[in-house]
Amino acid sequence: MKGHWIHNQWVENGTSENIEVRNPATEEILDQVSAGSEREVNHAVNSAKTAFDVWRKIPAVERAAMLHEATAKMRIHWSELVELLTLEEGKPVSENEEEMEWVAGTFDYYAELGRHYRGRVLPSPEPENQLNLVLKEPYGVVGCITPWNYPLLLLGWKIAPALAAGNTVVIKPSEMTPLSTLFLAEKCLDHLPPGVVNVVTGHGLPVGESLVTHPDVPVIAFTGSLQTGQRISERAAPMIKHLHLELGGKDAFVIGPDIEIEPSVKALAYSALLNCGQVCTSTERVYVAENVSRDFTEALVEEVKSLRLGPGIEPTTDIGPMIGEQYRAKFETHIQDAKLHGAEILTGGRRPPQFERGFFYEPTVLTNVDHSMLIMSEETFGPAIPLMTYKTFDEAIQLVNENKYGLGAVLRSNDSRLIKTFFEEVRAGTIWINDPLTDNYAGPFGGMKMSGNARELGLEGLNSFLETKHVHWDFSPEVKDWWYPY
């Protein structure tokens, strides 16, 4: 049983609820964590708030050490850290190894970004007796509210430009995966200064909603869906925060007329059912060119068809369960939708009969599908893939841009002119040729339209947890032309 991690210590539950963390891919219960109240967020957003006054006022030099020793103790509990994630989330340890990498990577980028920005020198006005300044610097208490398909990437992606800035943090992990963030909290994290990193575990309601409404948390960095979003909008805009949202998704992978088969296929099925299908950057909408329509898809189906399903601990396992079954029955009503609608089923579209618990489903392809069916226009979060066919370059382009989603989108192609065309017409936050959901710790990560205004990793993910100060600094005491009297 656990409690919730607060100016370094433990903290015992205000009331008797827990919340049970279950195996996905067994449906056993892992352990119990406790659902916080009010009460609880308020007691760690008093001691991030605390600490931020101590924080902040630590050079960045010592900061950046200690981002950096939250990095080799990371290595120090890998193994227990890539366990516990595939345990509580489900994902093959394979992609849990990855997620660990990004992690640790990502705190010792920003352990250096950090220790060596601070703003910027202008060109002054007067230049003989005037210095002009912008200055960052921190908000102060950062609230976190993460997901449970990367517990701990997303997690970092967040805190560790946060804690470089000079803010403090408030974690609010989900609670379908919470064991893996208090296990680094408690581990990896507890040299920092007391208060400076905090989690309460539990619901949206009331933890999650007393964080947007704490008057004082001036910043919420949120990883999740559409519809909380738009909650976390309404709520937090009486008090003007500065929002820090990455929603969803429906990226589109678009086939190009000059593609080699085999190679674009992999591509395909990699990232469309990475971690089966449950990434906000996941593929959920495929257009392939007419003239290789067929042999492509018969290629797919084989591919996909050889993939292994099974619980993500076991080394011989390519694809693992989603989350719940909450969110399996909903990808259940997509794939339903589309076939009530007219799409044909070329493999999958059932749950596996070999497992008898656990919330598996097969990768699913269909053909015969178009913009009206729930699978080509709503987030459907899971192990499907879905190919339109189109007859010119323009049209895809067309397609790629009509759905309210713009996080990232795919080509495949060695076609330059279309290329330039891809990156330039669609309105996405990251494109990818060729190479589909690789990230760059420099390179901004976030979306357009009504994927979020948020942009992670990258100088930009710094910035997003800095304010922006001018200084105008006058050496002279003299009095100026332009004052009073005119």
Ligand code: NAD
The other form holds:
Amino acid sequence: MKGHWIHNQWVENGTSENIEVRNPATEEILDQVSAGSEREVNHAVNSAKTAFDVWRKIPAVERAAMLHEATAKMRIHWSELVELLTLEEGKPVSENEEEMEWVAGTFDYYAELGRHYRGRVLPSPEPENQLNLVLKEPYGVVGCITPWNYPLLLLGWKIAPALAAGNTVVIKPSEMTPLSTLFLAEKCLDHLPPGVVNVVTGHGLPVGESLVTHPDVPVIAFTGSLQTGQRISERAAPMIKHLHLELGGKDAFVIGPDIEIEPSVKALAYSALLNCGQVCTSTERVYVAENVSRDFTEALVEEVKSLRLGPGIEPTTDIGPMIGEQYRAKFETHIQDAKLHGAEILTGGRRPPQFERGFFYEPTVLTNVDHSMLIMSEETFGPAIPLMTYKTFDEAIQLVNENKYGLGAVLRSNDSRLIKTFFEEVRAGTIWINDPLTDNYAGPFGGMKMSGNARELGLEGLNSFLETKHVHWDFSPEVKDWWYPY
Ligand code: NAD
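Show the form predicted together with the named molecule, please, because up to now only the form predicted alone has appeared in this conversation.
Complete assembly follows, chain above in first position.
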């Protein structure tokens, strides 16, 4: 049973209410965490507010050293972190190794970027006796609210830049995957001054919402669903907070007319089924050029059938379980809706009979789908690959853009004319040509349209946690001729 992590120590919950954290592969209870309340949020925010005055004044080079030390501690606790991620989230060990590489790399990247700049100097109206400075300053306490699908990666993308910029943080992890966050705070971030990093566990209501409406939290960095993002926007708007929203997606994958079948099939299977299709940038709809459609579809079905389902902790597993019953049930409504409206299931389409426990679902390839179906319009967040064909590339572009989300999009092609049209015409925050879902520490990640308004990683990711102040400094004693009297 875990409490909250506030001011570098465990704090007991005000009530005896707990949340059970389950292994989605076995449904067994892994541990329990406290279901916090406004009281614990207030405690954590007070701690972070006090720590801000200390942390922001520490020279950036010393903050950088402390962030590098966090990475070093992650390397010491690597296998425990990977195991914990695998047990609470479900995806295979190799994917959690990769998640940890991202967390460690992000800390190292922002440790250095944080001491890179403080703003800029402008040419002044009177250059001999004036200086004009644009200062970049930390905001104060940043509320970080994270989802369950990449519990530490999405946390790292927020807290590493926020801390490097001189802010302090209060974290509200997903109630489904809080254990790895608590472990990271206790074992890898405990050398930071008390109050710089705080974790309050609990449900969105009341913990997340108390953070969103707290007057001493000027920035909310949130990753999660569109619905929750909209709710947060409503609650935060009257307080004019800075909202950094990374929301849902319905990413498209276009198979060009000139592709080689085998590598394209493998790229698509990875892009759609990584983390059992529960990545915000998972491929959720596929548009295949008509001339290659038959051969491509046959090869894809063979590839998908060859993938091995199982608990993430087993080294032979390609695809783990979904996160929970409620998510699998929503996924099934999309499959049912598609079938009802004429879709054909080419493989999958059921819970695998070999597993008595765990939230498994067979990876599913569908054809005869169209945009009137939920599976082609709403975020499905599961192991489905719905395929449509197109005749002209213009038609493909139109289909890709026909969605409220705009997180990422993928094209497989080597035709430079098609590639240029694709990255210029598609409205999405990340465009992948041939190599889906590969990120870059220095490359900003985030969505267009209803996928959100934030950018994580890169210089943009640091700037999200820095406020801009203009200083006009005149050091001459003269009276200006535009002052009174006129
Ligand atoms: P969710 O919106 O249900 O929950 C996310 C977090 O918000 C959780 O910690 C939850 O407790 C909290 N929360 C819930 N209600 C709240 C409220 N009223 N106020 C404040 N906090 C509240 O999302 P989820 O199911 O955990 O995650 C899956 C979603 O996240 C998908 O839609 C996926 O696309 C999205 N996602 C987006 C990105 C991205 O970078 N754009 C990355 C990963 C996941």
